[in-house]
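Single chain ahead, written as structure tokens, the form predicted alone.
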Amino acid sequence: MSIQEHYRSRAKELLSAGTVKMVIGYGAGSTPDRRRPVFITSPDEADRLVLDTTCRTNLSGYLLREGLLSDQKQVAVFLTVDGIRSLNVLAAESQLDTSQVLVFGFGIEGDQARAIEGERAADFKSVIAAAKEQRKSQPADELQEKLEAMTPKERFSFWEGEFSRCIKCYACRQACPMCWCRRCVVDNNQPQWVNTSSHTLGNLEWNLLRAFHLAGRCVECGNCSRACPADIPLHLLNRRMADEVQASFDHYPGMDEAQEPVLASFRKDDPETFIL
């Protein structure tokens, strides 16, 4: 039986036990290599469910549409390692209770897609750790590679290039699972922080400002640069933030539902003056 067969064979045996009342998944796309998010509720709908190396959407973000969670009830989605990963992070910052959630995990590799076993967050722990040691020797795409050998005021004039594209339409926001505030700082008029409209200096103060916002918390899913209308490779922002984090605290995000954000504690034993 392979992946698919085996998921919609489990997302029917799930909804028709009322496990669960809603399975989150991928759905044929515009196109033969699109896939789209589906909201599967009942048992003769699983048939529409798809898996193969084109699901690379990070479906985490949809558990937190308002009120979906709030009955109590269980929701199965299909999530990558990243995607557990910001299921862990929701769950440390109080967003969510895994509790309620019911993993479809799998891995893309090469040409195929392949079932990761588990159910539960708890039960990828293993998994993730792995992910983070094979980090570590994952070889820099060719953009990175340039990127890491230019003079700091070589990267930062490439950066401003890059957002002088940004037509501020917050795409990478709405598709980021980490961006979950229900009233983002840029929305805030009174006062306004950052300028709103789309110019080489509002454009700056936003996409540092959002990176910032992710350091230490962001899973490197790919959604922000997928979901660009403008192919602005902001993962890679996000990607050094995270090697930065990583070699200076060696925090890996999402390892499980009780890791404590790496901005948001500290050690008493921490040499420096500012920790009383």
The other form holds:
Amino acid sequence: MSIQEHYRSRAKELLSAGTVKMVIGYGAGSTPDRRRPVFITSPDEADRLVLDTTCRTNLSGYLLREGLLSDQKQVAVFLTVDGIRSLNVLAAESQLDTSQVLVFGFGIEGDQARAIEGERAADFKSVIAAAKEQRKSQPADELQEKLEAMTPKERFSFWEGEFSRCIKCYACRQACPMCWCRRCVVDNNQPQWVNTSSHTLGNLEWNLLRAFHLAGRCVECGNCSRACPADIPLHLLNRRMADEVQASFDHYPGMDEAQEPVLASFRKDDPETFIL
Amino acid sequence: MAKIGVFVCHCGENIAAKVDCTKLTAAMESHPGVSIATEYKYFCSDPGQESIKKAIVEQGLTGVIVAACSPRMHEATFRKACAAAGLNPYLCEIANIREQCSWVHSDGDEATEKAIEITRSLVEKVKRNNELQPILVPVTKRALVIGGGIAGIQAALDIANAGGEVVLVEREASLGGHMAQLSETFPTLDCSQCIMTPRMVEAAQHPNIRLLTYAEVEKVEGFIGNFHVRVKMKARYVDMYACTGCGDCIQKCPQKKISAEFDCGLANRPAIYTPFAQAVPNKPVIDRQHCTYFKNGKCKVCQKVCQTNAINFDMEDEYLDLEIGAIVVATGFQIQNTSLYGEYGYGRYPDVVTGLQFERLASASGPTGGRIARPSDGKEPETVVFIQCAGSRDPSKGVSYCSKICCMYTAKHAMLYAHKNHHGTSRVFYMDIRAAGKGYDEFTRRAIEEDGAGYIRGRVSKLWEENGKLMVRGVDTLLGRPVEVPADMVVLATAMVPQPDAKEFAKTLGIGCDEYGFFNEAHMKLRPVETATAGIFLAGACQSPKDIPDSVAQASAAASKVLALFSREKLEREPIIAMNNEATCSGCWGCVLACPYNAIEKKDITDRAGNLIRRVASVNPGLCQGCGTCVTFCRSNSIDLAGFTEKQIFAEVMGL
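One more: the block was the form predicted alone; return the form predicted together with the partner chain.
Up next: the whole complex, starting with the chain shown before.
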């Protein structure tokens, strides 16, 4: 049985038994290589679920829809390792209760999607630990290497160029499962710290601010870059922050739901290299 | 409509010599919203304050800027003046044009320009300031005194005698602390037990004091006037109410060879014991670590001989939760580990003892009944060498500070020795004599001139045994040559150090301590008994080395602070605290983790039927210290600081 069939029948089983009230998964999109999220609530709709190598979006953000989890019922959701990590971060930040979430875990290897064993967030500890180790040895992508080689001035003008295309549509914010604030700081107008118009300075402010707000929290799912209509490689900003956080504090966000946020916790052996 | 008054202070020459105050005043006069701008030589003087008050009333000012010195210096002065004129004091701001301007810039034009910018930015801020009201919090009129030595007892008695309620917690089985171990006390040579035990009994029997011995403070939460304290009552295995203190169990305990802590290892005790004869309460405890029953499951001799069935081996630690208004910390000190000085042979030669051991030898209630005898053979030593500063004033090995009491107690030891052994010789190696208290210098002179103590100014480098004598080699720096003294006994005046767990305990209390572990006072000179945490006070040697008179004086000072606190029904606190916008708070609890004062609580938001809708952060105004850590942490800017709101700071920045 293919993994797609496996999860379709599991979805049917859970929905018929009433174990879950909804399955959040991937469905066919507007073109053959595109997927869109589907929200399945009855067993006979389960055949709309698709799982293949084009299923890239991290769906965990949909769990935060107001009221979805307020009735204590369970929801199943398709998640990769990154997605499960984001689930743990959301739980650590008190945004959801993992006991209400059933995970349909999968990974993409080469030209195939493969299921991961386990159904509860806590079941994936070893998978996440392996991902942490793998990240350390993972080579940086080409563009990132190019950026690292630049002088600060060159890098600044690179990002200036990239951000000049930003149209402040906030699609990155909408797509990011970690952008769950009830009111985003950029929507503040009393006082207005960040300019709303899409000129270069305001764009720079917004994108850097978002990167800083994700420091120690980003699971590098890539939703931001995929969502950006201006093709800005936003994930590279977050990747750089994640590198720093991992190198400085050995912190890999989303290890489990008890993990303390790196910027609000204190350990006696924290490095203090930044204190002169 | 804003009506701001700007008052430019010359601070004599301090500001006016550099900053063009007239130009600054003129610039402010024309700034939008400013009704009046004036300059004056000293606004902090009476006529200066009067002119501010007059302007507030006459012009109907809605805000005041005093461009002057640091707000640390005179913010309170000017706020008070504003309040006296009917303006809310939080509508008064200080523009620091002295420390931040005239004192740090050499160019007058630039300094003037900067002074204008600083003042203008604050005018913009003050336009957005709100009237703030002081926060009132109730006071629980019950004090916790931690430590039952002389400092703790004194503080407890002073508070209790003034009518306050006191809980006195001591971690040992009896009150008394180190003072109970001493023989005679300088500079009057009255017997320590004679003046200490009546105090111990008074504390134990005082109707306002609840005495908890063999107990430790586990957790301290809350804030001034409203602390929540958890005390662990360690299992004594002896029922305090049933026990009559007859001592049969102590007599019959088969374990006899446990080194007695109270006698500094010079005597033994059984597994069930009272620390010393005059212990208060005079009821034994079982030392679980050494008890045969707890080790092997057999024995229970004490239980068999007990007439009142007071022994209970099933007893467990118990926890007491107390509501406390103020805390006095009097946890005392320890003496430094003498193994630091291998060359002095402590531990290797039984006749090398510490000052505290000598106290036990000299004490009438000690292991020798007050006869000064060598631990090795019980003979009276004919020559005793005292080595001062064994660990103190020695940054390379010991501690840098002076232990303060050693000069005095060494003089006392030499004197006691001379009084008990008229033929004996005593030699004191000293660095210099520090005897600055009342009657202290006279005391050391007496030791030297009347009781024949031979003082040698210099350090001891080496100590070894030869023909049954302890050979002490040192240097006499006044004669400029090495000396060698054959001794029968050597006494080390070891450094006074904090309790080994002092740093940990400071964290439990939420107070600071220095590099050694002595607790820090709020201000060395002006607030010596307060800690930086409101409502927690210090007494005795837990703060720094202290003798008995100093400890007692500080304990009474701490008690007076507690009583001043208890004299009020409500406490007034600065209203500069964090405020959370519940509408935008997402309840991530980052602020809860970030808050160093545990001032943020989780609050449920429910609908009319009581169903939980969501949870948000809520700031406890009594606990919040207004540090702003939560404000910087909150990603969604939901938390703001009263008096320093985002809006005010933004205006200040834009005013530059």
